[in-house]
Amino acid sequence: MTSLASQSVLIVGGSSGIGAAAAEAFAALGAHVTIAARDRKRLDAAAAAIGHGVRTAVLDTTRDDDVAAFFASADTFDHVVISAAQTPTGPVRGLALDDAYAAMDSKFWGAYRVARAVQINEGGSLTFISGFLSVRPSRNSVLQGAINAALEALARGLAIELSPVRVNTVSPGLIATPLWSKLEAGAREAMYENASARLPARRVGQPEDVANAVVYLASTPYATGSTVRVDGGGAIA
């Protein structure tokens, strides 16, 4: 595996959850990490928690001008991870079209904007975060599955277009992140318990589980065009 010490790493969506865990994992290995997100206060709190001299940048990936301006003045990176997304969920016939457009704009087009604007050093990597719904559809999250599948297909195509930059995807299952904080505590714990009983791994995923896969793809020079599922067996259960 390639050393990540002194490598320049950008984590888009690095202020919480999987993005923050990935930032911490890279920083612990000696990388120079920048975390980017829309909320300055959350970025500052995440950087303080991670330590290691992590830098911050305010970036809204849903805005063409914001993305273009940010990368026009940014340095070239060795590794880039895109974890930012806000995706309203619901059945196709119940989800408002405006919410559906916003979900696609945030998770797919946000990643697309970054991919077309960012400069990555030769032999470096770009990693998307998708989700196991791409291969295990849910009747209440059809759009999320379609977006995840589109991201994975985008990564495979970009692995050819951007070569020798390597492009991969990590596809998580149920991960205990702040995404679920809006659920009432009892309902959230019941969901986690039910999932733990159902999944072959017999546990719910943690952000660090996904971060391990992100680091593996960044540090493995022969990995490109790949999708690595970290779902506790959710795609087969």
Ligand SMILES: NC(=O)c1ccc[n+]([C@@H]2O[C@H](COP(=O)([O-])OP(=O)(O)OC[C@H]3O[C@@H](n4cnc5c(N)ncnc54)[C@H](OP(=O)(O)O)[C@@H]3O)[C@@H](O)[C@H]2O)c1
Second form
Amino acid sequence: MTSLASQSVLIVGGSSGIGAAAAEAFAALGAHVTIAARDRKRLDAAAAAIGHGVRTAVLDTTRDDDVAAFFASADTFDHVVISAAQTPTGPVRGLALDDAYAAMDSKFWGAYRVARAVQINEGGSLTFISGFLSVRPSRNSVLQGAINAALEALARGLAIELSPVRVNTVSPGLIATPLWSKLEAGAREAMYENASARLPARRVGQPEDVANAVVYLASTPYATGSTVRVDGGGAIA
Ligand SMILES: NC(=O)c1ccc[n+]([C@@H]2O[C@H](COP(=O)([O-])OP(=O)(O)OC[C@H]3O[C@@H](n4cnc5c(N)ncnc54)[C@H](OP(=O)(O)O)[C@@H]3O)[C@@H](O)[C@H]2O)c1
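Given the form predicted alone above, produce the structure of the same protein in the form predicted together with the named molecule.
Full complex below, order starting with the chain above.
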């Protein structure tokens, strides 16, 4: 494992959930971490919670010009993680087309915009966060699976195009993050209980489970073009 101490790390989508856990993991290993997202207050709260002098940047990955301008004036980074997404979901025949386009724009094109503009130092890495629906489709989230599969394919291609920078994907299963706060508490707990009963791991994932895999990929010089699933066995259950 390569040391991450003093490495410069950018986590896009680092103010919440998986991104915030990854930021905390890198910071605890001595990296210089910047978290980026849209909402200034959430960024400040996350940076205060993480500590370690984590820096913040306001960035909306759905805006072409903002992304280009941000990276034109930003430093280069050793490791970049893209966990940012806000994806309306639903069955193909139920989800409005505008919502479907917005989901793809946020998760796939958002990652693409960042990957296109960011400067990563030789020996560094870029990591996407996809999701196990890419290999285990769900009746009500077909688009989500397609977006995740596209992201994983983008990472494999970029691993060739951006070499020697390494490009990988972590594919989580169900993870207890603020992503699910839009569900009413009772419905959310019922979903977690059902998943725990069904999954080989017998529990729902925590953001730290995914952060471990992100750190593994950033610190393992022979890992590139990989997709690492951290899904409690969701893809095989
Ligand atoms: N939680 C799960 O069960 C699960 C399962 C599989 C895959 N995933 C994937 O894992 C990733 C992270 O999910 P999470 O659960 O950690 O979600 P989360 O807690 O909602 O965090 C999402 C983060 O992304 C930021 N963000 C959203 N849209 C953005 C944009 N356009 N530009 C910049 N930042 C943006 C949010 O901050 P702002 O809103 O302030 O911008 C926040 O920091 C997502 O791609 C999600 O699809 C999650």
